[in-house]
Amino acid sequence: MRAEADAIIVTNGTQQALELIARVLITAGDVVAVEEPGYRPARDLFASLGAQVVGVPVDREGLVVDLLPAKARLVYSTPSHQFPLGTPMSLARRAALLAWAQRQDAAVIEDDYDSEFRFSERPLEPLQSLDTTGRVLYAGTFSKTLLPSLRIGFLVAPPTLRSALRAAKQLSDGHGQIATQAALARFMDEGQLARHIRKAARVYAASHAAILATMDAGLADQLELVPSAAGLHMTTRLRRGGKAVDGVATVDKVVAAARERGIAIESLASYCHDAPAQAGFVIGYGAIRSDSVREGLARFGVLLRRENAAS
């Protein structure tokens, strides 16, 4: 992805770069489309400020273009790596969505929130790439390529709204946390950060590749994976007799028992905002070693076959 230092807005994380876009573009009363099943901070923010959020159903080529509402005057999107699904909006719909937004005079929020870790195929080219009439508000962070902690994001925005955006920051807080930018920053130029990356994602792909046996060798028959190859989570829905079922309720007794054993797993339908929820869950490997992480899924294993067999 090409821009400009002019185009760059270091914002404190991510959810300010959303604050920022929503203050700027929308007023009480608008629609605001976000995806279905989704990130749900970012639903709770637009809500707050008084806009109409409509969830929009995702499915294994992205975020589906066609059931976008046309009052839409915002569209939040996690196009490199579907959050929680994982799966990547196809260029097709990526190109569906840029023709959308600008047919409908609306905006697109890129959310590229760990797309830095893949294992598999060259990633699609960002929706940021492909605007060509400035639609497209690109919003990263380094909580999840560094540490949580590091409230330090970036917005890439287009140049009709740098402006507006930079007066919605100066507003917000001013400049933000200087000194931990500009030590950021000498990481960065130094080469640290892309060393750093390329350790940190063998370790991730070693997870990753735990949590791919594991599934093949002793789950499939319970969970079905959600193809995902890149970030640091995976997610699988319930199924019985080699069909997906609806069994919610399931997945939280075995949610719930998960956590008093120490395994912190999480249930899908969190993420759905819009009935009828889905049943699975959501796998999270990040900061954790790859041989903890066979050890969580083996006893995740038992407890779900045990609920299974009860239920």
The other form holds:
Number of protein chains: 2
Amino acid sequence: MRAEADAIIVTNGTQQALELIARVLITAGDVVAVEEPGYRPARDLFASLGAQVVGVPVDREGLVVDLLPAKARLVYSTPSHQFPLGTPMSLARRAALLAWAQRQDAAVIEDDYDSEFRFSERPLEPLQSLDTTGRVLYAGTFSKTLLPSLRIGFLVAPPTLRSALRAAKQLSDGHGQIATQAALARFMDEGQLARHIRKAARVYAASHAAILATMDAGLADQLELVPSAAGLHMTTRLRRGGKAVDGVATVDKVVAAARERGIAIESLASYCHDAPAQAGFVIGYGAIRSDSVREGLARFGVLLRRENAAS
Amino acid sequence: MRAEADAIIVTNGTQQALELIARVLITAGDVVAVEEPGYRPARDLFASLGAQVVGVPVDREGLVVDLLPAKARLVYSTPSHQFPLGTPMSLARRAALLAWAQRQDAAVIEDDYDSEFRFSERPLEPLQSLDTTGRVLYAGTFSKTLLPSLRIGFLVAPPTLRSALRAAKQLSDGHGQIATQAALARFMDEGQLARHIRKAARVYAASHAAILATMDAGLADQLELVPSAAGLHMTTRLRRGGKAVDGVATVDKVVAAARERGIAIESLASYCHDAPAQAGFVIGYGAIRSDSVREGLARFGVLLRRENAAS
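Complement to the form predicted alone: the form predicted together with another copy of the chain:
Now the full complex is given, and it begins with the chain already shown.
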């Protein structure tokens, strides 16, 4: 992806990027489409600014563009690595989303929160690169590559929106933290960020592989992995006797039992905002060693078998 | 002023404090009262959030409470050192403002942006300390005491508003810059901030005295100083033949001529948003040495006499 310097607006993490976009593009009562399941802080932010937030399902190709509400002024999407499912949006779906946005005169947010960590082939082109009509606002962050507490993210904005976004930033909190940004710029100029990402990617790839191996070895009848080749978490759907089941209550029991034993795993239902909630687990591995991933999952597997059989 | 830890919300400078307050207390169409002349970024922020912003005059005792619009939900004020005039709000006026707020069920922002630098007697009690009904939101900043680029300010909020303000901060940009805040906390714990403020106050006091002396010595017939005993700037009104005059055009000419000669001085009219604009100068001395203040003012005086006589 290429961006001229003028296209970039540095923000306090992705959250502020979303807020600036919403302030510039949305007025109270406007419809904003978000992915379902999806990233709750985005949904909550749009709702807090008075938007009518509508969840749109995600399938194996990503956001189901055909189900977008015609009145949506803004679509919030995570094409590289759908949050939380992990599915990458297919190229056909990306093209459909852009065509839809042009037809409806809407804007699209591409939140690319963790695709720097990629464990497979060349990634698909970002929406921002495919966009020829200036409808995509790309949001990136250093929270995953470096440190959440840095609170540094950035927007890549089309020319028509840049001055309004800069004015919104100015009104919102003046300017960013210059000292931290200068330190980060130097870290990048020296090649240290790239080196850190390569090193961290090896660690995360090992954890990613450990999860795949553990699943294959003994949990394939209990869980169906959602295919994903990037990022710091994976998502699985609950199965019983080899079939998907509606077992949110079972998932909740397993999550609670795991937590008591020091294993942090999340329910997919906690990322669902519209009914029906989906039964599955979100397994994060950004803050844990690869060998602990293996051990934790083995213990999780025992709990899962027990609860799933009892249900 | 005393505040329990739970009352404090750290923000990205005062601007974000104002934004959080407005997001929690104001909906589009609400009336927000601001001081006239006043701080434009506050006015612009409230307007950007859909508020109906009304300027209220300031006299020798500060904001004229009797002229507040009855419908105002929120009043933005600078009681310690009115921006830009410098006038402190009298104790009677502070009491009147609090009584008004209680009567009208409104909230009051006390923006105390630079009163750490004080060149006179004990300051008046802040509104926040006088308030017994939880209507005052106090905003402080480290931009003046330490560094604007730190982007660290804070709110002291009444109990009923704290959780809503914290939620607004979370939605807006997650959290503050933890590393910078930790460094600042240590700087304060070690007594270094207090030491820095004492040292800086001596420097600013010398500049403040230099301005008073220069004015007294030769510009009293051209300018009337607005009394002020704190902060990093002073304001003067234009006079001609010893009397206040409506000379915004003259001021503009002097400001432009001064700028050409490397002297930065601002027109009071640039802080006026409602007609008629007031004729005067705002003299900032936060970023200039005391001896340069003296020299710059002497050269400014020559320009002023020439333009004022020609008008």
